[in-house]
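As a starting point, one isolated chain is supplied in structure tokens, in the form predicted on its own.
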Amino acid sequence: MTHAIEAVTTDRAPAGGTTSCHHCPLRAMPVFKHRCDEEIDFIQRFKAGERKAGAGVRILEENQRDTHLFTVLTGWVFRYRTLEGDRRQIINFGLPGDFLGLQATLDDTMSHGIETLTDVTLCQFERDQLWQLYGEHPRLAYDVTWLAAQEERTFEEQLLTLGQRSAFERIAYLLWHLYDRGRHVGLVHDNAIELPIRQQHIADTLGLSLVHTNKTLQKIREDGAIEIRERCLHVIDEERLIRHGRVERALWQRRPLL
């Protein structure tokens, strides 16, 4: 059941229980950019606090202002649009490090909503202050071009997905996306990875019935490349996964953190 979005806390002071930007711990990270002193100063600046919440809150709104970016400091969320009868369609996930909000104006409403998986933080940024960031740091506006054509291509992906993988693809794809955004940012634990989603929300992702993603989830594991138990994924061989979903690597590189 999804909460109320009421729910959610707002920390606005600078500190007193804030994570401070030179000490976030994700920055420590291989898979994200170093960044300069300078510039994580006005990281600090640029933000306006934080933001906690529970599981099944919704942080933004469909087709509702919202003044704010943020950036997921621990926790998944998703971001999802719905079409009259409940119909819901999952765009994406977001984990830790992801950006979220770029995809509306300054002075727009925000076409999808998103939601929150688990527990929550998320680091919470005035979106009017982007000007400045564009203004005076143009190694910061580059990242968050960066990251706007990084989604860019995720779309593209899901595209390819939605129109020529098989429902067996879909899946094996989804689940190893997952297991291998969750290994750069520390989530995976003897290769295994806490997955809190439900079919349901594989099901939304992949324009697939429900029924249809019991029975192809049921096919992939009997194959043996994977378990799911106590909503654990446990990936038993990930070659095999890859070959499935039909996986085409890219170039591992570093990412920007906001």
Contents of the next structure:
2 protein chains.
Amino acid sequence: MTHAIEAVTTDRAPAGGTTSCHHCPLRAMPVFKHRCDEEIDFIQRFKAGERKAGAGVRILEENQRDTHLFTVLTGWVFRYRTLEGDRRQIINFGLPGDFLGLQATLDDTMSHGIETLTDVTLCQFERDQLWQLYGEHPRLAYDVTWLAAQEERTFEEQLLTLGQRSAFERIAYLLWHLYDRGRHVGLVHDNAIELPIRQQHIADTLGLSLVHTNKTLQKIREDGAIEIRERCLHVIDEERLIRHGRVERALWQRRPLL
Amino acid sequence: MTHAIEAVTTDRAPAGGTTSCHHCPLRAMPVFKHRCDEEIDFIQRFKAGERKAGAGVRILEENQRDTHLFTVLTGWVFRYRTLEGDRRQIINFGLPGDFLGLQATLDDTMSHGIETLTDVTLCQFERDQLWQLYGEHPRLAYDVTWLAAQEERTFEEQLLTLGQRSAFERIAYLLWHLYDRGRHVGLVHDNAIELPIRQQHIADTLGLSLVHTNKTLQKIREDGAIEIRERCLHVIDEERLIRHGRVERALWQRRPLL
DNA sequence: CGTTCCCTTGAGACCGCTCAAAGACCGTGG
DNA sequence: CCACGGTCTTTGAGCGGTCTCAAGGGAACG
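Please could you give me the other form, the form predicted in complex with the DNA, since above is the form predicted on its own?
Every chain and every other molecule in the complex is listed next, the one we just looked at coming first.
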């Protein structure tokens, strides 16, 4: 296990000159729930600014206090926890539209770290204003809970993966999962998606060794359901990939965006 | 993998003659957050009744629609998901004070099944009244989210377990985890807790085979940190158990009870 | 006193791990 | 333009943790 990229100082963009929530490119996408102007106004005020960071940057440390919540505007991040310093478990990946930081609600202490995979732009919110949101906008409050519940489902699925799927199934499942998520936020073109991850990330997500991940990945490729060229995952035969990954459920509804 | 116990018809207790929220024995415990009378009044009205069931009963089926939320009043339950009908992954256990059913918020379809381990009493709530809760009691709404976030933390820890811990570490971790949770709700006496689970449950929780679970469990027992007699887990040397399980965090705060 | 469930034990196979090293790719500096 | 170092991917070899199959023993229960 290597954490190849060392933490780098992060840059903070000034609050001004940021994307307007009313003109948020994500909000226009069909995956996201429609919001009335008043709600968007509130979100706009709730938004404390934007934060940009380069690829391979640790934007939140484990066990560190942080009072922010984030929505990924552009780019990829991942959340992870480590055991004894050298065993890293990737909890999940954050793509555009994903909401991060709720887990720290307890006491502002992050139970996990967050690191960027690409250059990213994050919408930043102040956690203590969440109170205000609960008081004034029950509908938004409900959405926050909805998002947390949705995340729980994803975790249940991931527990099922780690507990019951073989290495081959795990990798097939993960690739399809990322492909499917990417598809919903417009990252898929011609059945292909750019995956800004290394094999080590796959290994750390699935509880496998790097070597075994590599060998198993090759088997999936040989099988012909997918191709990987130049950082891009091409899904040649989605049905077959779904079967390999023992994918069972693909329930998608419009989801809220904050 | 065997689902030894077949589903049995569940009994529904009439809504009347149930435990009053004001005199709820759980609420008096120091783990649970204090609530003002008005909030308890609301919870009392929110409560649609109690439901009792015997041990080994499936109270919710996977992929079944159900419009209820539950708080475990007495007894143990567990949540699980299955893959291809015969690979069962136990997601987590529900002890007194635990709140269940939020995950179905999406569309009322349960992503998992729930089965009892002992005789249980559940406080039952109607999901559609959750809306009312969000509108009238932002503080309770916040608590619901808090609980969801807390559950997420538990899942993160479990992902770490399945992905990074060895069989020996997993079992030690799980035993300590259950012991610690039980301790907070008064189930531990003389450093011992009654564990109403079979080795098969441990195996299905940790992604191990029954045989290997048995052999590994014996190693932990031989080591002397714990003893298991008559369904009871006796923790002889907690520090050692914690070390074996690579337990890192034991952050506990008062938590809300619904 | 048989049945059933659960725990235990043994033997052998295999999946996934570790160690080790070579090849591929890429940005950098000479 | 090439040499170089760093990161990532690929390969091979061998070990061992965990699995499967199979069977026996014990406790609870009708």
